[in-house]
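Next comes just one chain, in structure tokens: the form predicted alone.
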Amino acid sequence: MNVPIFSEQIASGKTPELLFWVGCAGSFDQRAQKITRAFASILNKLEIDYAILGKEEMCTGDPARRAGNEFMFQMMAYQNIQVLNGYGIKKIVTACPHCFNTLKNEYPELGGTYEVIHHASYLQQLIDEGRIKMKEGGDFSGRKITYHDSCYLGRANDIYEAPRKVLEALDAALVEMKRCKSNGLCCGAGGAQMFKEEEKGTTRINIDRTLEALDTGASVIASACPFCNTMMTDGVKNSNKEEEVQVLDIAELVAASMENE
């Protein structure tokens, strides 16, 4: 894929209007980077000004914050915070609510302050502005899809309407799960949970949100999060329906549903 790098752009004279913080999931892990690929293609397919850091992107620190490592945490964000004033960055947009949430709120006290989009809320934009268009009966026309909440975009941040109005667009038929929006229950992974082994306890918290999803009868359970993306694939594993049930992101959606102009 053709992807810009911020570097690259500014050496030849260029400043792209926009920073696509990739993030560690979606830098590292196999199933993410599908994630990154799909909303990358539509940011292409767009032309729409964009770079990333590439090598100069680090961990925001949100895991080491979490995990209460402040020290480190504070090292990382120090380090990234140089890099984007250094470019003089002005608007981030990012396919993860850890990442989204941590350079929103907790950058600017040490002073990285810049305009941070979560995809969700970007996909609705490009949508309502009549940019991104869906094609006639496309492959999720009709079919049953739930939505899960991830808790760092819903409560931590109130955005709960962008990633449904989204979904709506692929003229889908929206199901909900008896805990959602405000009242979501966490997939587990948050609160750098994700990195460690649960406590002891009698079922697992992503076996029992999956089923929650899986009572709804959907044949895809959307997430905007990778971490709840990995909790939501293990579940579905768990009960033995990878073969009737699809985990997929909203950018994965949105970019098989696309026109191709």
Given for the second form:
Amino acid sequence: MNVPIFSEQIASGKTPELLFWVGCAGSFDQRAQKITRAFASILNKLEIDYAILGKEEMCTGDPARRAGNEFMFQMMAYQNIQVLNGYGIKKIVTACPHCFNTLKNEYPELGGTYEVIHHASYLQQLIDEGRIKMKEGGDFSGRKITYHDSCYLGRANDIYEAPRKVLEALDAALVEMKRCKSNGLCCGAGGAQMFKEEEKGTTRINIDRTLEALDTGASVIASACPFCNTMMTDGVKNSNKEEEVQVLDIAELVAASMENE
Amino acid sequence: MKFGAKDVFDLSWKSLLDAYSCTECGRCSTACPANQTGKLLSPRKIMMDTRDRLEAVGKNIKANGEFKDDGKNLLSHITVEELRACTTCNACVEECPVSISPLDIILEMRRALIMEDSNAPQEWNGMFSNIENNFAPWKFSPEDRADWVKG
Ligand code: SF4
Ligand code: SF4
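Let me have the form predicted together with its partner chain next, following on from the form predicted alone.
Next comes the full complex, and the chain you just saw is listed first.
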């Protein structure tokens, strides 16, 4: 697909309005790459004036910081801020709640201040403005969908309604898990757990959480975080439900239901 | 320069006050994903351990006029396994009726483990070196960062 790169845009005299921050999962994880492509396809269809950093993007440092490696976090933050400030970037959208939280809340004190928006809020805005139009009777209309809250989108940034509004726009039947919104249970990946074995316990967190999602009877578990997506997908496999239940990002749901051509 | 917290002296005033104001109601641990799946971590215990250590330090100062090294610190109460189990999900903070943050203490202690003692699980060391060399927590070449557009 055709995705504009910031440096090339600048070289040809253009300054894109919006930076799409892809993140490490969105760039390299095979499953998350599909989410990235879905979101980019929406931006392309709406002819949004955006670009990605491409090879100039680096890890925000979030997993290092949560693990306790403050030095490495600062190192990554300074390098990224240099690039972002160098291009005079004002507005950033990202599909990763961890990148979102770091860019929005942790970069300002290191000299990087931008308007940062998560794709859940961004998609909601585009729907509200009437720019994204959904197909009548789309693939997910009438389907039971449950939404798994990401900790770094929900509790850390109080974004609970935007992803739900996006799902409502699909005309889907939203069913809530017992523990949802501010009481939502973590998928188990945060705090750099994604990058190590879980500590000893009676069960794995993602298995517990997925069972709760399956209990709702939903045929789609919607997420708005590539790490939650991985954890819930593994949980669904663990329950041998991958034939009946899909784990999909809200960007994938929207991309599949848009009528805009 | 010292990073993170090995003992109560290194914690913020807010964390110390938190330790004294905890009512031990346990709501944090009921909301904690690690605790609820049988991990050793209990945010309630983090607060109780911090208070126990604070009280021991207080007695020590009273008896000696100043703090005399007793060969102990917060890690004598809180194990590395407990600290490693936290997903930083913030549920304990959200749930506490008196706005205590067990997570602040956990993160400060994790910082000391890594920055002062280089005490990390192998996988985390791998993740750190990937970030340092490939600018991503996985072993992929930074040259391929935009290859998703080809899919
Ligand atoms: S919820 Fe708050 S007051 Fe209750 S045990 Fe946990 S930290 Fe203490
Ligand atoms: S932040 Fe850590 S201690 Fe607090 S509830 Fe989440 S996993 Fe448990």
